[in-house]
Structures are given as C-alpha cells and as structure tokens.
Amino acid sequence: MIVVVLNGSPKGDRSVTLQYVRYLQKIHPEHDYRIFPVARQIGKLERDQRAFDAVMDQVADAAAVIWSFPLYYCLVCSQYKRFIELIFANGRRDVFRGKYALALSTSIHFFDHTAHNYLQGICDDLGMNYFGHYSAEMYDLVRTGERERFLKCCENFLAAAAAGIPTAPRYPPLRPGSFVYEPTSPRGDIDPEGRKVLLLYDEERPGANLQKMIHAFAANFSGGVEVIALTDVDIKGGCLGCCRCGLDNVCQYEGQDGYREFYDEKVKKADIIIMAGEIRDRYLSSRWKLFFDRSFFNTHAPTLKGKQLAWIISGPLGQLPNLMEILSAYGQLQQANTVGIVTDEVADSPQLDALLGELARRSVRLARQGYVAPGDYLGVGGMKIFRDEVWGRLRFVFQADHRHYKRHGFYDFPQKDFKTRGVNLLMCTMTKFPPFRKRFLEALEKEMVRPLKKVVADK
C-alpha cells in the first residue's frame, strides 16, 4: 500500500516528527513510504508548479496520508499552513478525496488539541477519511510503552486504509457570508491619550470588507493610529526551528531581515495592538502565522504584559470555535488583555460601524485603567506546562526563558509553600480521628466561606 508521508517540519529529514515515521517504516515495510518535505520546500512549491504538481500526484496514487508535523503556536509552521492554502488554491483538493489520514505530531501537549482540531478540519474540507491522530510527547519514542502504544495507532490506520473501514467527518463545511460592509464616517473623536495604537493586517484587497473594517476603526480616533500591512515588514523566511533563540534570544534570521527590529520597535512598545485578518481554511492567513511563528525569538516569555489586544476578523469566525479558542489563549498568555474581537457575520453596516467605534473607545478606556482579565484554563494551564519544561529538562535549551520566569517570579510550585504543606500533614494526619473528621466536615461549608466573608464584612 502507498503511503504518502507530508512532513510538515522546515528542518525536513532533522525533524523529531519524522524519525517516528521513520520508525514505522522498519517495523513495516511491507508499505510503500512516499516522504516529501513539503514545509522545508515550501518557497520551491510555491515557485515551481511542477514540483507542486509532482506531489499532488504521487497523494492521488496512494491509499493513506500521514500529516507529520511538530507544533507552532497552537497551529502548524506557517510554511505547512502556505502548503494547505495552496492545495485549495491550486484547486486540488479532488487528489485527496477519499484518502484515510492520520495526523502525527510532537510536542510537549501544549495546545496539540487545537492543532489537531484544524488539521481535521482541513481532512473533512478534503474529503478525506480522517482516522483519528497521534499527539506523541516528543522523547515517547525512546520509551518502550510508548514504541508500542503509536504502533498500535499506526496499525490499526493502515488495517483501516487496507479494508476501507467507514468514518465520519467532525466538521461541517464553512458557510461563507455574503454580506458587504459599507462604513458611514466616523465622528474621528476618540483621544488615544498619548497610547500608541498599532493596527497590523495581513494583506489589503481593495473593495474587500477587511479593508474597509480597518479603515473605519482607525477612522474612530483622532489621530495617532499606526497601520501596518504585514506584507510590508521585512520577513525573510519562516521559522526554522533552530531553538537557537533558546539560549539569549538571538534568532537565526539575526542580521538577515527586520522581523526582530519591526516586533521590538512597533509591537512591543504599542499601547494598544490591533490584529486584523480574513479566514483561510479554518484559520487565519499564513502571513499571520509566519509572524506569530517569528515571534519565537522570545521564546516563551510573555512580551505583550499589559498591554490591550484586539481582533478585527472577516469571514465565519462563529464557525470556527478552534481558532476563537486560539485567539483567546494568544492574549492570556501573553499576559495582555483581550479588549474583543469584531467580525463582519454581522445583520447590517451601522451595527458594524457601532461594534468597531465601541471596541475602540474601550480599548483606550480599559488602556488608562491598566486592567487585564484574569486568565482562565487556557492561559494558567498554559502556562504551568511551560514553567514545568523550562524548570525540568528543558532548561538547558531554553535558559533566556529560566532567567525570565525566575527573575518575574513564574515558578510557583506548590511544593515551596511550607506553610500549606505543614496545614496538610496536620490536617490529613487529623481528619484520621472519627471525632475530628465529623467536627471537621460539619464545619467545611462555613470555613470555606469565612475569609471571603470577612474581606466583605470589612468593607
């Protein structure tokens, strides 16, 4: 059976992903493995139609498809995000149809959901017979349980493609709205207050309702708002991931484009930052996912701490909850607040006109009274995976990050509260007495309650 293998890591035959599938092989080689470095050969299968060409045809020869990626920012690497769109651009999305696929990735399980959720996705717009997916720790396959728990997935895909076994799709078709935005002219009365506002887009078709929504947002103020096209900042390539930023914050590309001066000089020093973006394929366009990517060079520090986020976004974003998820986490971890988030899947213009002036005068408001929103499962738990890598084996990759998160006081394991620890032992070691075990569960309720209690009491 012919299994094509698309490999979406830019360090091609060096990616952690790979030598997974390459596991599988020797195990199995009774299957014919078709690999194509798809992300690290991006920039040649955007030039080159034949080389494009070539592997859609070596997919429509074979029986399965094996989406082998490691995880950026809750997504793919933007050069395998550019892959997909050119598959919908180049109209060929027939070659996958029926095909079964399984999604492999590695990483250290942050956000691996949301990254699977949107391969999927791309699988069902396929048509594809989309199996299922295996999200492997990136060291599992040293391990010898974890050799033979992604065997047993890997076998029972192929057995599946073998016998053409049902599946169901997850998701339904995006449903494109037909609405045009046309804006009325703003009154131009909202005072930034000497904050510096900095709207970033990814591209601007003229006529389009993106551009017409990023015109009239910026129109609401009375000056000072800086436009940006990302197309107009200097980006040589995607990221390789070197994790040579890892040691001092030094990106490979040092020296070579403005990506590190743009992000350093305009969106680090923004008050308020604006995101503004149409929907591709499930999520937003690869120009966007190649400056989240290149941000990287800060590793996993937050460097938008208080400052107000924004997104301005055209196309069916209420039908896509994976990228509202991953929207909401970008902000939480970066410790920044999340002002809202307006789209066009709106009942008229002035309804529009109305949600953009307000999400600017709010940004400003919520801007002067320096508030950010408490975090929630996304952010916190977010977090706690990256405190525990960079303190554990990661460290020695990462140690910028280990300066940051000691120096701003991230490692707060419980294990160094001595205090609730000492509690614990006296009240575990306590509640072992039937007498004091029933005095304590009929006082639970009250107890819990009392320090709140006395916070409102006292006021």
Ligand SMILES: Cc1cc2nc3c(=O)[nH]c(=O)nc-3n(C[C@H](O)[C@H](O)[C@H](O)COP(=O)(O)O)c2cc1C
Second form
Amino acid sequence: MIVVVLNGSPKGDRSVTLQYVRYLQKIHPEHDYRIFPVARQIGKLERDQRAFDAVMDQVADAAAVIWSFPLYYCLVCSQYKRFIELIFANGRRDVFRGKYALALSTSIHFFDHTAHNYLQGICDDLGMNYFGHYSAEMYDLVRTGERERFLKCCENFLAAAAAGIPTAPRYPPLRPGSFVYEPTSPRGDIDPEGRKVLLLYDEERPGANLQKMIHAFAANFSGGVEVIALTDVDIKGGCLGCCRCGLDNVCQYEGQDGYREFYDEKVKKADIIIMAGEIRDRYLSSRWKLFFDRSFFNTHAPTLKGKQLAWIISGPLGQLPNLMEILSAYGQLQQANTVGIVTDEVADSPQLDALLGELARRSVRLARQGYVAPGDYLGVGGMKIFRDEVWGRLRFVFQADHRHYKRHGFYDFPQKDFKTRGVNLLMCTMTKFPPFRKRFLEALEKEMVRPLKKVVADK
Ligand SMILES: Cc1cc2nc3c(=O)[nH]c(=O)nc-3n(C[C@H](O)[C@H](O)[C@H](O)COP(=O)(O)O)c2cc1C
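Same protein, different condition: the form predicted on its own was shown, now please give the form predicted in complex with the ligand.
So here's everything in the complex, that chain up top.
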C-alpha cells in the first residue's frame, strides 16, 4: 500500500516526529512510504507549481496519508499551514478525497488537542476518511511501552485503510456569511490618554469587510492608533524550530530580518494591541501563524503582560470554537487581558459600528484600570505544563525561561507550600480517628466557606 507522509516539520529529516514514521517504516516495510518535507520546502512549493503538483500526484496514488507534524503555538507550524492553504488555493481537494488519514504529532502536550481538532477539520474539508490522531510526547519513542502503543495505532490505521472501513466526518463544512459591512463615520472622540494603540492585520484586501472594520475601529479614536500590515514587516521566513533562542532569546534570524526589532519596538511597547484577520480555512492566515511562530524567540515567557488585547475577525469564527479556544489561550498565556472579539457575524452595519466602538472604548477603560481577567483552565493548566517542563527536562535548552520563571515566581510548586503540607499531615492523621472523622464531616461545609465569610463580614 502506498502511504504518503506529509512531513510538517521545518526541520525536515531532523524532525523528531519523523523518527516515529521511520520506526513504523522499519517495523512494517511491506508498505511503500513516500515522505515529502512539505514544511521545509514550502518556499519551493509556493514558487514552483510543478513541485507542488508532484506532491499532489503522489497523494493521488496513495491509499493512506500520514500528516506528521510538530505542535507550534497550538497548531501546526506556519509553513505547514501555508501548505494546507495551497491545497485549497490550487483547487486540489480532489486528490485527498477518500484517502485514509492519520494525524501524527509530537509535542509537550501543550494544546495538542487544538492542533488535532484543526487537522481533523481540514481532513473533513478535504473529504478524507479521517481515522484518528496519535499525539506523542516528544520522547515517547524511547520507551518500550509507548513504542508498542504507537505501533498498535499505526497497525490499526493501515488495516483500516486496506479494508476501507467506514468513517464519519466530525466537522460540518463552514458556512461563510454574505454580510457586507457599510460603516458609518464614528465620532472619533476616544482619547487613548497617551497609551500606544497598535493595530496589526495580515494583508491588505481593499473593499473586504476586514479592511472596513479596521478603518472603522481606528476612526473611533481621536488619534494615536498605529496600523501595521504584517505583510509590511520584514520577515524572512518561518520559525525553523532550531531552539537556539532557548539560551538567551537570540533568534537564528537575528540580523537577517526585521522581525525582532518589530516585536521589541512595536508589539512589546504597545499598551493596547488589536489583532485583525480573516478566517482562512479553519484558522487565521498563515501570515498570522508566521507572526506567532516567530515570536518563539521569547520562548515560554509571556511578553504581553498587563496589555489589553482585542481581536477583529472577518469570517465564521462562531463556527470555530477550536479557534476561539486558541485565541483565548494566547491572551492568557501572554498574561494579557482579552478585551473582546468582534467579528462580522452580525445582523447589520449599525450593530458592527457599535461593537467596534465599544471595543475601542472598553480597551482604553480597561487599560486605565490595569484590569487583567483571571485565567481559566486554558491559562492555568497551560502554565503548569510550561512550569514543569521548564523546571524539568527542558531547562538546559530553555535557560532563559528558567531565569525568567525563577525571577518572576513562576515556580509555584505545591510542595513548597509548607503551611499547607503541615495542615495536610495533621488533618490526614486526625481523620483516621473515627470521632474526629465524624466531627470533621459534619463541619466540612461550614469550614470550607469560613475564610470567605470572614472577608465578607469584615467589609
Ligand atoms: C515555535 C515552536 C512552537 C511550539 N509550540 C508548541 C505547542 O504549542 N505545544 C507543544 O506541546 N509543543 C510546542 N513546541 C514543541 C514542539 O512541538 C516539539 O518540540 C516537537 O516534538 C518538535 O517536532 P519536530 O522535531 O518534528 O519538528 C513548539 C516548538 C517550537 C519551536
């Protein structure tokens, strides 16, 4: 059976994820594996139609496709995202239709689920028979049990493809709206009060709703809004995954393009940041993905702490809860406050005018208050993964993170809370005695709320 492997790592042959494929290849040499480094060669595939078509021809010949990729910022890397965009832009969905798909990733399990949700949506859009995903932790392959688990998944996948088992799509096709925004001129009376307002968008599409939304939003301010297109930022290429930034936050591209200066001088110095973009397949554009991936020179340290972050999005975001989760996680992990998200999924233009106006007003008000909403499961849980990884196995690679985490009290391990440990020891011992246990259970509800009641009573 021909199995096409679409290697989504910018590292090409040196990809960690690809080693899983190589292992499968060794154990099951009876299949014909054709591996294409589509992320690494994205420039060529963009420029050279013949090279792109050659990959598509191979997919057409295959019975099974393995999407093999590393996690990058809750998704695939910008190069792989671009490859997916090229499939749709070139009208090549036909070659994927009916092929069996397995999504294989390696990561530290930080938002691996959102990447897999995304890729499953893409497989559904391509009419593939999506078998499932395998989300490996980077070094699972070195463990005997994990290797066995991985093989079982692959063997089931290959058997399913050979047998042509039935599969069902999970994600219905997106229904793009037909609303055309006709903005009215706002009063332009919002004073940013000396704060820097930065509006970033991915590309100029005159006459598109997004362009009108950007202008209408900015026109709410009496001045001081800087609007920058990401296409105007000098970005030489996507993150290469080399992790050289881990020691001192110095990117391999340093001195070769303008990304670092742009991020340090514009993004980090803004007080209110508005990110604007159109939905492209089931995410934003690959240009936006490039912006996020390249910001990895900051590694796992938040760089937008205390800033107000808002999103202006054109397209069916309401049908993409996965993307909403990614946007929410981004703000939280950056320790910024997400002011809100305004889309063009509205009843009419006056409603959109009002929403954009309110977004502008609220971003200034919350900046004045210094308000940052508390994190939820995404931010709190995500940060624990980073904390443990940076303190542990990743520390020698990401030394800059370790310094940052130490300096800013990120190492809030519960083992260090000696008071709680003492209470736990005492209570765990005492509750072994039946009379105390009985009294404990009777008083539990009342005691749980006691410290909170005290705060209310003292007010
Ligand atoms: C720019 C960048 C972003 C990353 N983002 C994530 C992430 O969101 N979640 C995660 O678990 N790992 C993330 N990682 C870690 C990689 O997914 C992981 O190291 C992977 O095994 C690399 O695979 P590869 O060698 O096949 O490229 C990121 C790494 C880089 C360089």
